[in-house]
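First, one chain by itself in structure tokens, the form predicted alone.
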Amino acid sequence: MIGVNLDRSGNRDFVGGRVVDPGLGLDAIRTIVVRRGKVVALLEGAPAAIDAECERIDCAGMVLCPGFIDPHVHLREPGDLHKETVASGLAAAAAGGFTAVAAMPNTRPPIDTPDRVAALVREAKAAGGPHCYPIGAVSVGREGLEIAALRGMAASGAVAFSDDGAATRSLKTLYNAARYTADLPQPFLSHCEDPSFADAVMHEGATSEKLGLAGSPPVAEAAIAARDILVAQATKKAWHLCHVSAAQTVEVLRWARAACIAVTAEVTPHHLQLDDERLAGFQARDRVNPPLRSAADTAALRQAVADGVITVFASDHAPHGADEKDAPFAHACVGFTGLEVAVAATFHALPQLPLAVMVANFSTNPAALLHVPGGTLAPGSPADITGLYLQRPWTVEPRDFRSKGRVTPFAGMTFAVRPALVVVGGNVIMRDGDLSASALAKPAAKAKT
């Protein structure tokens, strides 16, 4: 035990667990020791008694991870409460294995000034259970003209900007906003796709031509990925491509990290595992934006995981009213529900990745990029911890999920991992499935299956 000052109440000790933490170079049974929220210690071992007065979590069976943080979530609040909202959002993240979120500002009203960051903070805060990160836009009204109040909205607790849903429009914005913002550690986020294909509804290729429909090319993406890769050489600010889909991108992200460019980018699992032709019977319910691609695309992404060049697990959840998801194909709305299915969905499409490369994914370099708590399970740092079953077979049932989204592509699918714990500053908020405080005297032999 380290030297501290221990306080008797919500005092906790998560025992017989395996700790995986990729900063630490650590793989191995500890016990994770909690005192007012913080890790003070990783004993060696399950220790039969530590403090006879502090709670003890018999994580057996578990893989223990710093917290998982999904950067690219949307809850849809304010505007559209019958998709998502903030307390929705935040139970199906804990039901997903997720100990914070952040949150995209594509809602109606758009997060694009600090009162409706501070808003969201107070929102999530009331709300309890996984931190709430806001990400600002970039541009007032996302309309891509004129630089939004970004210095005020870091300061009201924005950790990123973006005008995710579309690309920045104006070069000349984005050129000014980052240099503007150029002494700030918050990135800026880039949703990389040409305006000009806005009238496709899927990706260009075989499935397209027979269906056909108007489909985008992955050069619109990779042209606008390049773009903004440009501006982030030249104004010197941290950078990051989300829901990166195509080969192409792939190949300018390579380009940038052998120009020493600050650039980081992030995958979805349905971009690593499924391709177009599953559209090709109109299926309008797993329309996404960027769409999936080819067969040759996810395999790239899985291949740029593998080598690092993409180093960012996100879910990219973004749910819909079934309705809206059944409209005719070139209607329905784009995107679906991932929180509760992102961590098993993604094991389930990498699973030759070395076990700390996955943790260090879905954790420490999501805290780094977001420049927030956590990433680590250290002395000394949040008692934000993940705990996961590697083989524990479940098929995903979308009707049990929290989240108001009930469509997903995956719905009907096994997976092998399934998320098992989630504690939040030491406060255990999901065990096995369970989001309630009883869930705490469930032994782990009995856990959901």
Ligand code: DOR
Contents of the next structure:
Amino acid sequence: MIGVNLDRSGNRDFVGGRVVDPGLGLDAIRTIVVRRGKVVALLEGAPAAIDAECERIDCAGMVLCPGFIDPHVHLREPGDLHKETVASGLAAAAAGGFTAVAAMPNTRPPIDTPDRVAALVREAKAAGGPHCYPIGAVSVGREGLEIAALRGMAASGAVAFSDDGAATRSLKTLYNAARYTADLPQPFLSHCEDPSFADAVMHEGATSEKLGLAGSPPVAEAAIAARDILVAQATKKAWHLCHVSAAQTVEVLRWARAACIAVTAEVTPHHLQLDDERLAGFQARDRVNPPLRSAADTAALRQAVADGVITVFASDHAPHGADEKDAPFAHACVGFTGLEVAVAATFHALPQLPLAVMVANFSTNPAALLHVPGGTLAPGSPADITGLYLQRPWTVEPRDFRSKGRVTPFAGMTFAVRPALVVVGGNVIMRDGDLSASALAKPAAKAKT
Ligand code: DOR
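Mind giving me the form predicted together with the named molecule, seeing as the form predicted alone was just shown?
Whole complex next, starting from this chain.
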């Protein structure tokens, strides 16, 4: 049994794993030598003399990667602690193979002030485990009208800005916010859905027509993507599109590439492989924003990843209570829990993608997007490591989730890839699903709601 060593010195040798680090062009068996929480060497073979102060972790059979960073999660604190707390969300992140997450600001109240950013930083530190990076709202209350205190939030630790959950309503607000922060490294993360389609409950297509439900067409996403990319071009602000769902949006991204506009984009495991026919029997629990689209859209997204047009994976972890999901269409909460299935489900959707690209999209590219440490195991880097078994089939059983959200469209599916190890700052916080060596094993009880 490993991971029981609670010493915080972070001196460990991770021995016998296949180390895949796209930034280093490395794919080989190496020992990752970690001292005081940092990688100090990647050695061929096992070190001859083992330091008595140092724990040796056997990683034979695992792929060891720079820690996976999920740039898009919803942690529901403050406001909806029955759906998720920072502690339960970070436990889910560790169980799912992530060493870091970035938390969206659509809490109640929203994270739109420096104090609320600082409170999330404090809460996450107290929870322990994976790093948690706040994303500040672009606009006050996420209402799209008044620019939030962006510089103050950046100073308090916000790594990006987004009104996610909805597009920033006013072009003028978005444009001025981007101009005002063009010199800051924090990118804008766009939720691309035209607000005039807010009444839609699913993708507009044959299934919505058959069911007689209001649908949102791909252009509702692609038009806002084009708008925001034009703002990025005009302001030179670093920009990223969240959860791209439509083939038409991929076309907009291809145009942006051709025009040399610096914009990146992410895709979720559900948009890569699930389509709107899942809702054909009025399955309101499969509602998500943006919605599950057509099979042709899922194919276009997989092609966009293969072509390097989409370079970031994100879970869009959006936990809700089971009763909040099992409701009539108009009332069902939108989104699903994602952290504990995202890695496996994404590998499942993209069986042909080279392993180095998978790792880049889960680690190197999100680190570069958010300007956060990690994304490589080069000596001197933080010892944040994700270990995977590539062939360890398991079946998704939401009852076992650490997240309070137990609704996922992937329930009952069997996946080959399984997160095996999570190391943060040299400390093992998850091994084979066991979090018992980490502070996350005992999340503090919360009285507030
Ligand atoms: O489905 C979604 N749920 N999409 C979003 O953008 C927000 C999220 C949530 O917060 O529930």
